[in-house]
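In C-alpha cells, one chain follows: the form predicted alone.
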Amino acid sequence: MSTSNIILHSERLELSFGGIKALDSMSVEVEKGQILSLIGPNGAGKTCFINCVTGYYRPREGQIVFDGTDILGMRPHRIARLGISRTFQNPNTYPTMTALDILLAARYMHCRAGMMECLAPFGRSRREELQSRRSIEEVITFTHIEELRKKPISMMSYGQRKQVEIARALVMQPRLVLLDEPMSGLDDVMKEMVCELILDMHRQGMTIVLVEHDIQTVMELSHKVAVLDHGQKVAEGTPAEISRDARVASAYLGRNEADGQQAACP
C-alpha cells in the first residue's frame, strides 16, 4: 500500500495511567476515504485512542502522523486546524446555547480577525462573520437539523444532541472526523439517520474513524474493522475477515454476529 494513500498513522503509542496500560504498542493506519472502525470491551483503549490523536492526551511513546505532519505533542486547537475533528461520547455544553451558538463556536477556529477588526461592521471580520454563517447553513441542511437551529441544548433530546454533535465537528471542515459512539443511546429510528448521515459524510470524501458498541451498524459501514483490546490491537481487517475470526466473535461479537447474521443498517 502506498504510504501516500495513508492520512493517518500512528505507531507503538504507549498510554499509562499510574500503574494502568490504557494504550500498549498501539499501531493503526488510516487510509483516505476510508471508514474504520475501533471496537472493544469498555476500557480497551479505543476513546483513549481518539484522544491522542485530537491532543487531549498525550503518549508516553510512539508516533502520530497526519497526512504527513507530526502531530504528537501539538495542542488540540492546533490539530483541529489541520484537519481532524471529533464528537464525544456524552454532547454536554451549556444548556442555554442553542445549536446555532454551538455550530458559531466551532467556526471560531477559522476566524483570523483581531479585537479591533471585531469592533467594525466592516472589513475582515465581517467577510469571516457571513462565510460563517453560509457554512453553518451548508451543515444544517447536510444535517437536517433546520428545526434545532435556535432550540437550547437543555430542550432536546439526547439523540438531537448526538446530531448537533456531529454538525459540530462538520462545521470545522475537517479532513478526518473521529466519531465517539455515536449510536449510544439511540433508538433505532435515530440510529438509521445517523447511520445515513455517516454514509453522506463518506461520499462527500471524508475519512471517518468510528468507535462504536453496535456491531450491527459497524458490520454495515466499515471497511475496516480493528479490536482492540486492554490497549492493544488484537485484530484487525474487513467485516467479513473480522466476522470469521473465531476468537474476536467469541469475545466481541456475540453468537448471532459470528454466524454472519448481521441485520442491516440502513
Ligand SMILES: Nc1ncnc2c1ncn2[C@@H]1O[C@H](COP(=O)(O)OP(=O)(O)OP(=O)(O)O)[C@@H](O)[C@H]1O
Given for the second form:
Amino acid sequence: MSTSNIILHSERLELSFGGIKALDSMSVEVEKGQILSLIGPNGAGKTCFINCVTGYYRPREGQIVFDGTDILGMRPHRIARLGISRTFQNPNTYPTMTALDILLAARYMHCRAGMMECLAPFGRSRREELQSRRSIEEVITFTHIEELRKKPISMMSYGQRKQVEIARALVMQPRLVLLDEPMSGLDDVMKEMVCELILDMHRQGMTIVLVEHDIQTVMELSHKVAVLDHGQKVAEGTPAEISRDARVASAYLGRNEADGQQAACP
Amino acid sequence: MDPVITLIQLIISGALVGGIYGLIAMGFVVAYRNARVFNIAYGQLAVVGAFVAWTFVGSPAAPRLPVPFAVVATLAVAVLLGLVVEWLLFRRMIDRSQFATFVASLGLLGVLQGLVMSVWGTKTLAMAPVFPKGPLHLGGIVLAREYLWAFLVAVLLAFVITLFFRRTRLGLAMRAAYDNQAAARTLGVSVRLSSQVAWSISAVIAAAGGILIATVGGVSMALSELVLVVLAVVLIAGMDSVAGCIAGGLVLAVGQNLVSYYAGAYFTGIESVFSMVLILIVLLVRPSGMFGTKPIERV
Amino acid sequence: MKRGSRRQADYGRDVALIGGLRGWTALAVLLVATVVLPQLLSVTDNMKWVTFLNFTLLTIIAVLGLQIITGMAGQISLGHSAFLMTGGYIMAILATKLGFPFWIAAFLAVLATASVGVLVALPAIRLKGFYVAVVTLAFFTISQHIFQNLSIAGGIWGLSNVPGPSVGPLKIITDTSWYYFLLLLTAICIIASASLARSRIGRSFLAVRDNEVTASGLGINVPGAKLRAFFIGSLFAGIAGVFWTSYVTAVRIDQFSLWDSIWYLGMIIIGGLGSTAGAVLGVLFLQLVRQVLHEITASGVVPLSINFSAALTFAVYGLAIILFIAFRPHGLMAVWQKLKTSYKRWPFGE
Ligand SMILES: Nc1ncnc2c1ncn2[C@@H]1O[C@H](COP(=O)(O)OP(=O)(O)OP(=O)(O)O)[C@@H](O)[C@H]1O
Ligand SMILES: [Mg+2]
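Let me have the form predicted together with this ligand next, following on from the form predicted alone.
So here's everything in the complex, that chain up top.
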C-alpha cells in the first residue's frame, strides 16, 4: 500500500492528565476514503484521541500528520480549515441558536467575504449567503432534519441534537470526519438512519473515523477497527480479524470478568 | 520634611486605608461566592450605609444619636436592605445565569442611586466624629487617630467574618455550597438561607466599610466608586482568601497613596488610573484572573 | 421533490433583510413617518422634540455598536461610552486644534476609535465573562482621566466650536437639517448592522457567544472574532461620538459618563439581546421614558425638585432593567414576536 493513500497518520501519541495516561504510545493510520472505527471500554482514550487530532488537546509527544501536513500543536480552527471536522460525544448546547443558525455558521470557512463586506446588504456577502443557504439545504435533506430547521437547539431532544451535530459536521464539507459516538442514546430507527448516513458519506468519498460502542454496527460499517484500552492500541485489523481476537474480548469485558467468564463456561 | 519620613508616613497611612479596602472587598466576595451575584451595585450599598449612618450620627454641628447606637442602627438597616434586595430581586433569579444576575445588579445600581439622590441629595456631607480625632505622633511620623481606629475596626470585622466562615456550622455549610451546590443541597443546606445570609453579610460589610471610609473622607456619592477599588482588590488578591483581600487592599491603597503624592500634581485622578492599570496588568499576567486556579476545560 | 424546489425559490426571500409585501409596506410607512415627523413636531411649539429625536438617533447608532459587542459576540462591555468619548475628543482635537477639514477629521476619528476598540479587546480576548467587563470598566476610567488631563483636549473644560458637517453645498446647522442627516446616518448603520447579523462574520459572533469550544471547531478563530466584534462595535460608537460632539459643537468629560455605558447595556437588554431591531426598540423605550419623566417634572403638575427628577430617572431606568431581566429577559423583541403570532392566529388564541 502506498503511503500517499494514508490521509491521517498519528504516531506514538502520549497524553496524560496528572497520573492518568489517557493516550499511551498510540499510533494509528487512516486510509483515504475508508471507515476506521475506534472501540474500547469507557475511559479508554477514544475521545482524547479525537481531541488530539482536532487540536483541543495537545499530546505531550508524538506526531499527527494530516494529508502531508503536520497538525500537532495547531489550534482547532486551523485544523478545521484543513478539512477535518468532528462531532462531539455530548451533543453541544447553544443557548440561542437554531439548527439553521448553527448550520449557516458552519459555512464560515467556505465563505470569503471580509469584515467590511459583511456590513453591506449587497455584494459578496449576500451572494455567499444565498449559496450557503442552498448548500446547507442539501445537507438538511441528506440528514433528514427538515423539520428541525427553525427549532432552537436548546429545545431539541438528545437524538435531534445528535442529528444536527452530524449535519453541522457535514456542512463543513470535510475530507475527514471524526464521529464521537454518533449513535449512543438513539433508538433503533435513528441508529439505522445514522448508519445509512455514514455509508452515504463514505460513498461521497469522505474518510471517517468512527467511535462507537455498538460492536455490531461497527463490524458492519468499518473497513478497519482499532481497539483501545487504557490509552493503548491493543489490536487493529479488519472487522473479521478483530472479532476473532481474544484480547479484544478481554479489553471490552475487563480482564477479570473475561477470566471469570472463561472459567464459568469452558 | 525628611523624604524618608514622608515615604514611611505615606506607606503607613496607605496601609491603614488598605485594611478598610480589604474588608470592603470581602463583602463583594461573599455575595459573589455565596449568592453567585457579580454585584456591580456593591459600591452603592456602601453609599447607602454611609448616608444612613450620617442620618443617625448627625453632622458635626448637630450630632444626633450616640455613636455606638447609631452604628448598630445603621448595620441593622443594612441587614434589612440586604434582605429586601435578596427577597425582592435575587431570590427570583437563583436559577438564572450569572449574566442575568449581573444585569439585575446593574438595575439595582440605578435604583439605589436614585434612592440616595432623592433622599440625601448629591452634596458631600460631613459626619460628626465616629472615632476620636486628632494627630498621633509616632517618632517623626504623624498619623490621624481616626485612620488608626478605622483600620483596627476593619481588621476586627474581617476577623469575625473569617471566623464565621471557618468555625460556625452555617458558615462552613455555605462554603461547602460554593464548592458543590448539588452536594450541599443533599446535605440539607438551603440555597435560600445561604443566599439570605450572604446578602445580609455583604450589605453589612458594605455599610461598615462605607462608614469607615466616610469617617476619613466624608459622606458623598463618590463612595460609589468604591466598586472600582473592590474590583481591583479582588483581582489582585483572588476570590478565595480573606487574607488575600486584606493583602490586596494594602497593596492597592499604599500604591495609590504613593502615586497620588508623587505624581498627583501632574495628573489628576492618577490613583484611579493606577488601580485600573493594576487590574489590567494582573489580568494580562494571569488571564484567568487571580480568582483561583484555571478551570480545566473538558471537551 | 416539489417541496424542495419550492424552497429553492424561497432562499432569496429568506436571506433578504426585508421580505414580502407587508415588510415593504411597513418600511414605506416608517420612512414617510420619520421624514414628516419633524414637520409635525414643529407645528406644536419649539425645537425641543427635534433635539430629542436627534439625541435618540445618535444613541441608536451607539447602541447598535454595543449590540454587536455584547449582544452578538457576548462580550460584556461597561466601557461603551468611552468609545464615544474617544471618537468625540479625537474629532474635536483634529477639527479645532489641528485644523483638519470636517470629513477627514471625522473619518480619522472613527478609524482611531475602532483601533482603540481593538486595543481594548487585546487583553479582553484572553478573558471570559466578567473579566471582560472589568477590562472595559478599566478602559473607561483610564480614558476618562487621560482626556481630562490632556492639555490639547482642553482639560476639564473640554473643547468647543466643533464644526458641523456639510454635504456638498448643504451646511448642516439647524436642528431639522441635523435630523435628516442623522436619520440617513442611522438608517445606514441599521442596514449595516442587520446585514452583519446575516453574514459570515455576524454568524461567527453568534457562534462564539453560544459556545466558544465548538466555534473553533467550525474554523472560527475565536480571539479573532472577538477582535472583529470590538472593532465594528467601536466603529459604530466612534461614529456616534463624532457626530454627537459635532451636533452639540463641544466635547466635555461629563458628556459621556459611566452611567451612559450602563444605560446602553440596559437598552440592549430591554430591546432584546442580539437583534438590531431590539437595539432600536430599547433606545426608543428608555429615551421615551426619560422624556416623559422630564415632561412631568417640567410641567409642574407634580411639584418636584430638579434634583428629584434626576433621581427619578435613575430609579426608573434601574427598575426598568430589573423588571425586564427578571420577567422579560428576551426584551421587547420577544414581546413583539409574541404579539405578531397571536395576531396571526387570532381568533384561535396562543
Ligand atoms: N480534561 C481532562 N482532564 C483530566 N482527565 C481527563 C480529561 N479528559 C479526559 N480525561 C481522562 O482521560 C481518560 C480517557 O478519557 P476519554 O474521554 O478519552 O475516554 P473515552 O474512551 O472517550 O470513554 P467513553 O467511552 O466513556 O467516552 C479518562 O480516564 C478521563 O478521565
Ligand atoms: Mg468518549
